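We begin with a single chain expressed as C-alpha cells, specifically the form predicted on its own.
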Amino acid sequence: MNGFPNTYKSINHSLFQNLMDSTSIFQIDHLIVNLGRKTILRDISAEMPQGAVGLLGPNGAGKSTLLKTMMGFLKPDKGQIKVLGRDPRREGAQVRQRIGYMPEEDTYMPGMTAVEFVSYCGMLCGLPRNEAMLRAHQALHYCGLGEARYRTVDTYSTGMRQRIKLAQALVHDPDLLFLDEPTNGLDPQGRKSMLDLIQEITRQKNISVILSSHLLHDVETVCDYVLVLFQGSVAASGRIQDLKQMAQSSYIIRIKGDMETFIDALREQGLECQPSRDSRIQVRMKEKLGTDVIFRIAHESGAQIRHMAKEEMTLKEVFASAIQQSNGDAAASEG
C-alpha cells in the first residue's frame, strides 16, 4: 500500500483546490431529470459532506442517472446541482477532471498491458505522457498490481480487473471517486481486501467516495453517510448512525414472570414482539412511544423487567423501512 504519496498532485490540482467554495461533495436542490417523456429523478434534494457516501436503491431507482447528471453527461430539466462547488451543466469538463470513475463493467482494451492502459487513462484526464506513465506505476503499486503491471489486462482474474479499474480511477489524483459496484464478482477475501483499500483511500488519502452498490454490507462497512433512492425520489438521506437512531426503536428484554401474559399485553398495545428460545423478547416500539409504556405493561401484567437494552438497527432494516415508507407515500399520492 505504498508508492502513491499524498504530496504528489496532478496538473492544476492546487488551482482547482482554490476554486472550492463548499465543504460538500455535492448539493442538490429540487432536481428533476427527464429522459424523453419519462421522469427519472423526481424533485430530489440532498447534500453530503466530504467523506464516504453510499448510494443505495433498487434497480430503476435513478442511481445511474444521478451519477451521470453529477458528471455533466445529463442535463437536469429543473433544479440546481453542484459537485465539488461547481455546476456540472456549465463546467462539466472541470468537474470530470476532479472525479475518478470506476465503472461496474470491464472497460479495458485487449492487448494493452496494465501500465499502458492506466497511463492512457491518465492522458485522457489531461496528464502529460511522462507524468501519466509515472502515475500509472504508482497507482498500480498502490492497488496491489505492481508485480503484474506488465501483463496484458485480458489475462487478469476478476479480482485483478476490479483493482485495475480502481487504479485508472485514481491515476489523475481526483478529489472524488465514483465507485460503481466495486466488489462485483469478488470472493469474500477479495471483497474484504477491496473494502479495506477503499477505507484507506477515504481516511488516509483524503479522497471522498460515492459508493453505488446493492450490497448494504459494503456500504455499511465503508460509508458514514447514505443516500437512498426509490422510484426517482429520496427515501432517506443522512448520516447512517443518525438514520439508525431515528428509525423505529427495538429493545431486547428479559423478565421474571409469565412471558406469555406479558407478550399478549404488549401486543394489545400494538407493539411487535418476537420471543426467542433463550427467554429474551425483542420488542419493536411504535413511533413516538417511550419505554415507560413497557414498564407500565410489565407492572400491570405482574412481570418484573430484569434486563432491557436498545437494539441498534442495521442498515438493511433502515433501508427496508425507508423503501416501505416511500412506497406507502407513493401509493397514497396516487390514491
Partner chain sequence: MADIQIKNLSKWYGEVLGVSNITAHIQPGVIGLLGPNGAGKSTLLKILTGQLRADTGGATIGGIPVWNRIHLYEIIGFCPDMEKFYERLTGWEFLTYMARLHGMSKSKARKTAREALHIMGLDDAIDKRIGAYSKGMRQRVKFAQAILHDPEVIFLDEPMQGMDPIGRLQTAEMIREYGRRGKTILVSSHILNEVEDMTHRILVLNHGQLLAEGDVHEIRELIEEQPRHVRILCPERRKLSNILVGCSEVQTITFGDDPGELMVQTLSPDAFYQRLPDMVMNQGLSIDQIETLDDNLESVFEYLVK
The other form holds:
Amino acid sequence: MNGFPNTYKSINHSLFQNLMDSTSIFQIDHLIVNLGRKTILRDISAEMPQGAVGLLGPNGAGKSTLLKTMMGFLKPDKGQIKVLGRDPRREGAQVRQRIGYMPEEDTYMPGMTAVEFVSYCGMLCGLPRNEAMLRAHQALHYCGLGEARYRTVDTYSTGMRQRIKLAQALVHDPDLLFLDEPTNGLDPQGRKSMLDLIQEITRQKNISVILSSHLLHDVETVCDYVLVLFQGSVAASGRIQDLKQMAQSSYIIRIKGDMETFIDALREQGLECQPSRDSRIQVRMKEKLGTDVIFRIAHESGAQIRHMAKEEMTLKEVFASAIQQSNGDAAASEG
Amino acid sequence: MADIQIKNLSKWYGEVLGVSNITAHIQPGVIGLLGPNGAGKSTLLKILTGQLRADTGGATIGGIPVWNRIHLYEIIGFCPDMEKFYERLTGWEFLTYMARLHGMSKSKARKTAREALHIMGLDDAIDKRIGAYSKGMRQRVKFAQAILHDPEVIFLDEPMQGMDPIGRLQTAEMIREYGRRGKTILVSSHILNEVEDMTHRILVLNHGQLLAEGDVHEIRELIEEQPRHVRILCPERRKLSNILVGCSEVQTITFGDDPGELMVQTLSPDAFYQRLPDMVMNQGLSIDQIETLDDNLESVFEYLVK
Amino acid sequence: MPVYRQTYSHYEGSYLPRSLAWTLIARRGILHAWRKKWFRFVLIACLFPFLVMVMRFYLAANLDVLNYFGFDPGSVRDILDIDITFYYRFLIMQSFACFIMVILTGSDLIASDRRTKALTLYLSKPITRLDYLFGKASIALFFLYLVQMIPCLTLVFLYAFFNEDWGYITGNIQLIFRIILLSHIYIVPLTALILAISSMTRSRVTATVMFCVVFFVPETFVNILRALMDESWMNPDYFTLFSLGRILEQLSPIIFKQEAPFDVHWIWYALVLSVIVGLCGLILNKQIRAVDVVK
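Would you mind giving the form predicted together with the partner chain, to go alongside the form predicted on its own above?
Up next: the whole complex, starting with the chain shown before.
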C-alpha cells in the first residue's frame, strides 16, 4: 500500500492549518439553494465555531437541505459555503472524508455483522483494512455495542441501530459529526446515554458536532451554539447562553405547604406573583429586595421552600420568540 | 368526567408477559404513561381501549367495562402509535369517515371533521392525501381522529413522535387544555421533560409491572432510600455550613465549584426544609437560590426504573 | 506501568486515496455472494459445460488415450475437431449462464441498499456516485466474466497448451478479440439493465420479475407480429429491433462472421443496443442520489 500517493495525509495537514486560522466548522455567505423550482434556503449567512452546534427549525425550514449542501450532495445556486475550510461544491469527497454523518432514517447495510459493517464504513473512508478492523471494535465498544458486535445488524433493536449509526460515523475519526435526530425512538435511558455520549465526544474528544433535532431539550443539554432556521432563513444564531438573556428579575418558587396562603402572604408584601405549572409560583422581585422576605413568609406560614431559583429563559422560549419574530418580519415584508 | 379503574390486570402473549397485576385508579386530568421500551405501555393502552382482552383482572372507564362494550367508544378516543394509514384518503375524507363511524349524520360529520382539522392547524392540508403528509401532520390527523366525538377519556400513544418543535409546543398546550376541561388524558411518551411540562401526574411501568402512580413529588417523597440532593447558593456559605453541620438530618455537606455553592444531602427532607427558613431568619443569612436537584421527573424515573 | 482507560482514540495514521473505494465495494459484494452455499452450487453448475469442454479439448489433443479404453480414435476424430465456430457456439451456450448469473448477482445489488436506505450511508462517505456504481457493477461483471468470457479464453489457451502449439494463440489474435467483443455485447447490456432495474425497486423478487418482463415480453410480441405481418407491406424483421434477446441474436453471428438470422443491417441493432445502455445510465443517474427530491 506504500506505493499509493498519500493524498489524505497532506489534506489533513492543510485542513488543520485552515482550522487553526479560522477555527470555524462552517462559513456560509448569502447561500441560496433551490430544489427543483422551489427555493429552500433563501440567502442565509452564518458561521459557527468549533464545538457543539444545534440546528433547529420546524419541518421544511431547510435543515436537511443545509446539511446536504454542506456534504456536497446539493449544489448551491448562489453564495459561498465552506465546511472545515473547504468548498463542498468542488471538494465534496474531501469534505465528507473529514465528516461523520449519522442519518435520521433507520439505515444499515444488510447482511453484515456489526463489526463488518463498521469496519467496511471505515475502509470506505480510506482506513487501511487492519486499522479499520481495530477502530471498528473500538468504536462499537465506545458506543456501547461491545457485547453485540458479532451479531448481524438486521437483528438489532431501534436503540442499537441508533448506536451503530453513531459508531459508523465515528470510525474514521472525523473532525465534524452531523447528527440528524440521534435520539429518535429511544426510551428515556437510551436517550440519556446517547446524549451523554455525544457530550463526551464534543467536550473530551474535540470532535465538533452539528446536532439537528426537534427536541429542544436535547440541543440545550449538548450544544453551546445554535442555528435556528425558519422558512429557509436564519431566525437566530449564536451562543445559547447569550440568546438566553435573563428574563426580568423574577424567581420561581416551589413550596410544600398551603399554596394559597403563601401567595396571599407574598401579595401582602407587595410582590407580584402568579401560580405557574407544576405547583410553582412565579414571583417578580422588586429592585434590591433580597430573598429574605420569602424566607420570612415561609418561616411564618410554616411552608417548606423546596425550590427557589432565578428564572432563566429556556431554549424553548428563545426558539419560540425567534420564530415569532421572523414570522412577523416575513409578514411585514410581504404586506 | 370519567375516571379509569384498573384492577389486578394481567396479560400474557403466550409465555411473554405483557402487563402483570396492575391496580390503579386514574382521576381526570393529564397523566404521563412512562416506561422503557417493552415495559408494557402499549399493551396497557390496548387493553384499556378494548383492543386486547386481559387474561386476569379488568378495567372500567367511567363505570363501563373495557372489553366488548360498544358504548365504551362513545366516551374514549385513541391516538395509536403507527406510521401508515389510509394513504389514499385526504385528511378531511378520513376524518369524515371516522365521524360517520361515530354515528354522526353526513353533514354533521363533514362539519366536525373540518373543525377538528382546524383545531389541529391543518386547514391548508384539508384536501391533501395523507400519503403526502409529513410525520407531524400524520400525528395531528391521528390526534384529530381521537377527539372528533368529544370523548371524556383520551389515550395518546407517543403523540409527539416526529413532530417539530412548534408542533410539540402546540400539542402540549392542547393536551393541557383538555386536562383543564376535566378530560382524562393518558399520554405515553419517552421525552420526560415534555411530560413534565404537561403534567406532574405519572404512571410508571417497567417489565409489565406498575412501579408508581401519582404526583411526581409525592412519589419522590416515597423513594426514601435515595438521599435528597439540595443545591444552595449562599454568599456566606461557610457560615451556613457551620450551622448545617449541627443539624441531625443533614448527611453530607460539600462545597461546589460555583461561588457560594453548597451541596447538601439529606434523608429527611421534611425536617430539613422545615428548619431552613428558621435558621436563615435567626442567623441573618441570605440565600440566593435553593434547588432540589433530584426532585424532578427525570431523577424520579431513573430511581424507579433501574 | 501505565494505566489505560478504554475509550475512543484519535487516528494518527494516513488515509488511503479515494480511487480504491470502488474495489472495496466490489470485493465486499463478491465475498457476500460467494458466502451463500446455493450460489456456489449454481456457479459450479454454470461452469459445468466448461469442465466438459476441457475434457473434450484434452481428448482432441490426446486421441491416443482412447486406445487405452478400447475406442478407435479415428471414429471420433471428426466429432472432436475444433474450429472457430466451436468458440462461437460455446459463448452462445454460456450466454444462458450469463442470464442466470446476472439475475442472481445483480437483482439485489442496489435494491437491497434501497431497502435498508444504505445508499445514504454509502454516499455520505468520501466516495462519488460513480465510485458506488462502478463498484456495484463490478460485482455483476466479475461473475459474468467468470462464466462466459474467461472460460472461453481459457479454452483457447488450453488448446494451445494441450497441443503444445503456442503459435495457435498468436495466430488467432483476431479470434481472441472476437471472443472479448462478443462477451461484452452480452455482459455490458445485461449488467446495465439489471442495475437500472435493481435501482428502481426495493425487492429482489420485483427486480427479477421486471428483468424477465423486459427481456421476454417484447420478444413474445415481436414473434407474434412477425407471424402476423404481411411481408409485402414491410420487412417484418424490423420488429426484432424491439427485443433485446433478438438484438443479441443478430449481433453475435455477425461478430463471428456467421450468417445473421434477420434481414436488417446490424448497425441498427448496435444503435438500439447503445440506446438501451444509455437509457439504463440515465435511470441510474436519476436513482442513485443522496437526496430525495420531495415534490
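Residue numbers count along the first chain shown, from 1. What we label the rigid core is the largest C-alpha set whose atoms superpose within 1.5 Å from one form to the other. What you see is a predicted model; the values in this text were computed from it and never measured.
**Message:** Once both forms sit on the same rigid core, is the C-alpha displacement of Gly185 at or above 2 Å between these two forms?
**Reply:** The answer is no, as the C-alpha of Gly185 shifts between these two forms by less than 2 Å after core alignment.
**Message:** Does Phe262 shift between these two forms by 2 angstroms or more at the C-alpha, the core having been superposed?
**Reply:** It does shift by 2 Å or more.
**Asked** When you overlay the rigid core, is the Cα of Gly238 off by 2 Å or more between these two forms?
**Response** Comparing the forms between these two forms, which are aligned on their rigid core, Gly238 does not shift its C-alpha by 2 Å or more.
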